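Let's start with one chain on its own, the form predicted alone, as structure tokens.
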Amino acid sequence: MFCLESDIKDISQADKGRSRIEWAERQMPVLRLIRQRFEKEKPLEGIKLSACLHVTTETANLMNTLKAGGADVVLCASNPLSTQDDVAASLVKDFEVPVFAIKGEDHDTYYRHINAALDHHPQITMDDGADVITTIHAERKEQAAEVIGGTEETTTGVIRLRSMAADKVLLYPVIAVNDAQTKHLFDNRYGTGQSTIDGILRATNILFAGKNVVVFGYGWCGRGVAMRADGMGANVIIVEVDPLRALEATMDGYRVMRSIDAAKAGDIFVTVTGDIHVLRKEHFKVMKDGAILANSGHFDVEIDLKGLLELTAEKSEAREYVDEHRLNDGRRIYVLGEGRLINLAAAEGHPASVMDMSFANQALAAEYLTKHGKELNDTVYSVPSDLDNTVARLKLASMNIDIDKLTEEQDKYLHSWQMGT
């Protein structure tokens, strides 16, 4: 029965977490149509595709719908804490998919199932974060050339990328599904916003209501947290370095502060950045007694932990996922889910409904590098228009919501110089 190579916690669990992928897949109508295709057409014949992803409900439905299209794939966590391990055990049970990740796994375990994914061998690379492209490029630079391309979920990842590109040290080109506008306008907005305070909530049953909440950054992520804690009445404080986002978060109704100046008003602190070392020593020693921190930016870099460890007289587990770190001077400081991602490591991530057009935009950038990755040069590539719009249009579709065309005669007057006043 568990023939698969693979490395999962408990096999047992695969009855649960079918129920549960069963259930996302209900929520995801954008990708069952994909799949529907791919089944009859199996663009990705032949295919080995590693994956490096978080491995959820709705992580597995893009595992079937790939499996669907005839690609051969592996799978291996992409954060640590992230990994639901009644899904990974259903995956290899159930749907036969090589599954390397465990909840809480070591660093060097993390490395390891990265490793294992690439003993694949893909001809195609999926990533959240870019662990894989970085892994390739560090340490099995003679497999990026067995690899037509890949694709990256998330802003932190892209960021990485497009980095390597610049410098010219990218060996093979990479789409950029983040930056999908069906992706990042409503995965990192509705998603990150929903899913980021439905982790804070499991992680301390709190009240938002009247709380200072601080968020570090106004991307799209930081614009959803933002939104969904002003809904629950939250008073809601932006920290930012780019001038017009601070000046658009001003407009939007919201305080812009310093961060020094945030952490002293601040009870409840989210990072969204994307980069490190956010919340330093500086901000810890001016922090409220019982200030919470969480982050929600992909890697566990954001809320300087060595720095408040060097501050804190006596560390202790307050609740599950909630570390207390009692600084010299009495103040308590509760760092949520280890600095992790916390809608992922106390909570259940992004809504099916949400995941559906950000994977829908994985499986035909998939379909779209096994098609066009030989055509391509090594650097970065935004999603073609015509499928982010198609993901759009499969998206309303499912709704029932129909939209107007534009006339002949509209056409040509948006695409006339001619015609005037």
Given for the second form:
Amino acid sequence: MFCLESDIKDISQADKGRSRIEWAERQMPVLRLIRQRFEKEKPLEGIKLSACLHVTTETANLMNTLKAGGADVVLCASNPLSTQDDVAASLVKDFEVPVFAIKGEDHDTYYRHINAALDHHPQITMDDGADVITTIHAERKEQAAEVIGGTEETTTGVIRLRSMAADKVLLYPVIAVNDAQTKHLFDNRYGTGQSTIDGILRATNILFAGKNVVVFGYGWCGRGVAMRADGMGANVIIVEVDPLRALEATMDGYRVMRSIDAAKAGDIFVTVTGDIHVLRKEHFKVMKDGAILANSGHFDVEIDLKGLLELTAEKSEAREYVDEHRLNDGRRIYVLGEGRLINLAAAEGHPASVMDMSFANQALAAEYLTKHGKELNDTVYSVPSDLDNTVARLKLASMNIDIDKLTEEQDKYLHSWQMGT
Ligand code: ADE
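Please supply the corresponding structure for the form predicted in complex with adenine (ADE) (the preceding block corresponds to the form predicted alone).
Now the full complex is given, and it begins with the chain already shown.
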């Protein structure tokens, strides 16, 4: 069999990776059930699949599920700083999954790895941030005809793909896994909420209680970060550009203000907007000495690091994942994880039990594409709602939570328009 080489840091870390993969598996009952069904039914038999995801213990369990379904999988990283090298080693050694990912890889290596995953000639692409799809469209267009369809994990990637579809340049159908309710309502909110704070704490070991924590963006991720920071006793300030979200944040009990005012008040800043230069020179100039900046959005563009460097007299490493910028006026500003998503750079990303639902959707979306991909148009699709509901039901069952069904009378009432006062 043609076997692709891998490019990982250190194969000798495989045993540690394997134990951690098994630990995560215990928290992923829905994915485990899907894997057991896939083992019997082999719905992905012979399908070549290239995945570009954060290389974590949870992703390893997804790779094993896809393999159990018969897919021929290859994995590369979806961020230069999110790879868990022990997991990459175990995937190669114990699970025979080719992996191209090394934590801390430079820009060129990152794209070399994406291209290595594309040398696999996938029929399904699985993205977290759309870098594989973008590379196909920009540099390897001829391969698009080989692809049945793709999936996309994250908000930022879906936004990119919807613009491609709107411009009619998307060359194959994509399922927006992010848009499944069992994905964004849980992964983006509870996953990002907990893991972002986990990353900040692991990097800094600071006390949240009593701090002014400024959250930029009140989407599902921002709501999650705000809720968890609030729970730890921080004073949460929200910066939003959308009036409805700003109103919601206000009625959720947070202070809402303009970014320039929040910049003066904040002790810790977290960006989760998906947009560029949310924190920039005008803000750095008025921040307190000791301000801490972290990003939990997909790309490292939310903090204008170049602008910060222009104000910096001296840059040094204060701790692992903490860069100190001593500004020309003597104030110090700390940037965590090089402005890359802090939950994966300094911590382990979302906990397995929430990734269970996200990756159950990925596995079911891959099965759906294999069955129906040829009938789809070159645009962005939502996860079919029956798949979404299946994931919710299985998750509830795994938690031993039973729910009611409507009585016949209630069902009839909801479907009738004649019954009134
Ligand atoms: N994105 C956020 N957390 C993650 C995790 N634990 N694994 C894979 N992708 C993630």
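By rigid core we mean the largest C-alpha set that fits within 1.5 Å across both forms. Since the structure is predicted, the reported quantities are computational estimates derived from the model, not experimental observations. Numbering follows the first chain given and starts at 1.
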{"query": "Post core alignment: S19 C-alpha displaced by 2 Å or more between these two forms", "finding": "no"}
{"query": "Is_shifted T407 between these two forms (CA, 2 Å cut-off, rigid core)", "finding": "yes"}
